[in-house]
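Next comes just one chain, in structure tokens: the form predicted on its own.
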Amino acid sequence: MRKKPWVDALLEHPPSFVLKDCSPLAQLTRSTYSSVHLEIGSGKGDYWIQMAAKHPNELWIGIEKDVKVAAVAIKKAQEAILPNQLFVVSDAQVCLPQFANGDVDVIHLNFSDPWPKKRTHKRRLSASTFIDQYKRILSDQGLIIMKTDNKELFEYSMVQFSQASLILEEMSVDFRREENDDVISEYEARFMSLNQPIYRCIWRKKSHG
């Protein structure tokens, strides 16, 4: 994706819903929202924007490290930004340690980079180092919801989540939405138009109690 001339100007003086790191998100106020959702790798923002609109009582936070892609998401959201939306332009490896323990109720991993070469597997958002951070910032009974079009990444992730002692709640190797309010992003719609299966799993953190 080519960098467009307006990107630098937008990110140099971003709108108020845009953050450059996650430190302001520590100790999120739960009295305002029923739950806190964190989408890691929000891309062009379709899922983050539409889900926040469908669930105004929930706080939706998007993280995207690619500044060119993030700028597109921010520009889209500017047209009708909602009070329950925040967007962070940063790397998840930098941001996740800035969250306090138990701050997040649901983590969304939508069509993450599969990093197919074995030497790059540690960069996958379902690698054990990331999962350790997810478990720390998730509330008791918190969820990780993952969707991907990549079978190998899905199988790898299922093993990683299982080894991390998370509890499998749901799994689908051909996810459909007959009775599900999960929105379809532009990226996902392209795969569906090609009849490629969408893999989805939901894992729950064990309660301390």
Given for the second form:
Protein chains: 2
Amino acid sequence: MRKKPWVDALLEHPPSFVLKDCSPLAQLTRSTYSSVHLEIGSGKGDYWIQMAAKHPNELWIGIEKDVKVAAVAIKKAQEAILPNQLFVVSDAQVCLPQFANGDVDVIHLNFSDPWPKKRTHKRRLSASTFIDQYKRILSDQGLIIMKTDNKELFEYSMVQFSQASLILEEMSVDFRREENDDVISEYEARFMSLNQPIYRCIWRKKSHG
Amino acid sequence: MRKKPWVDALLEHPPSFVLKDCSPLAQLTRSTYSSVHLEIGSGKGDYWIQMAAKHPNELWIGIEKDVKVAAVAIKKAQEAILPNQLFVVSDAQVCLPQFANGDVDVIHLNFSDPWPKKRTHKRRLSASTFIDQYKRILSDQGLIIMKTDNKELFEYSMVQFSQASLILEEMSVDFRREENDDVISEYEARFMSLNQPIYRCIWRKKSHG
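Beyond the form predicted on its own, can we have the form predicted together with another copy of the chain?
Okay, now the whole complex, with that chain kicking things off.
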């Protein structure tokens, strides 16, 4: 995507739901909402916007590091912004350490970059360094929900989450053929139209018992 | 399959590689072999026979509870029986408790009965009562390897193994499209010819570190 002139203008004076970094989030007053959701890699914001609208009692935070893509998400959200939405234009590697321990209830990883080459696997959002941060910022019964159309990324991530001692709560190898109330982004719809199965897993930080 | 007259005759005077129950296996002299493999639900024995032939240094034990199906496996194996093969016509529920702790290195579950109805899930070979027995009879670095063409059984089993604190070592949602040296049974070949993906997972009893 080529950078458009409005992007700089928008990001120079962003609307108030857009935060410069994740440091204010460390003091989240969690009492206002039933749960805190963090989507890492929100892309053009479809999922973040629709889920926030659907669940007004939940706080939805979106993070996107690609400035041009993030600007599209912000522009979209601006039209009908809700009080339970926050957005941060930042790299997860910079942003996650700014959260307080146990501050987040659900981390969402939707169609993350698969980084197919072996030497780039450490950049995957399910690499062990990221999982360590997720475990720190998640509440005790906190969840990581990952969806992807990428077989290799899914297989890799399953192993990574298990080896980090998370507990598998649910798995689907063809999520969209099951009934559920999850929203579908434009990005995801494209894969579905190609008849590509969508993989999903839910991992819990600690077991119930 | 209708019971044929030769079945009774064969099982009344079985060849010496066929054991009446699993109790002799509790005293396995493991030193003779590099590892002990146990296939639960060997069906007509294709996998058990081929893997034993391919890995003469490993002891391969097959268990099958269906008498008619087991008889087919025994008949097949009889033609070229190898010293590293044992077979037991028995129900896993009866047989597994007869193994000593840590006696088995790898448990193989190939295309197990999916028991699709919810109320029959407890009969699945990946139900928690079975997994408890597997953990007991497995050596510390022991593995459970499951292959299936059944999506629901696979998804269920992944959750069960994780919740039993096993560690995922490998997972594939399309195992036969990858290069590997696993043998293919007649039963499996049928699913492959229908272009049905084969799911596989490998779970370890304890993590390496």
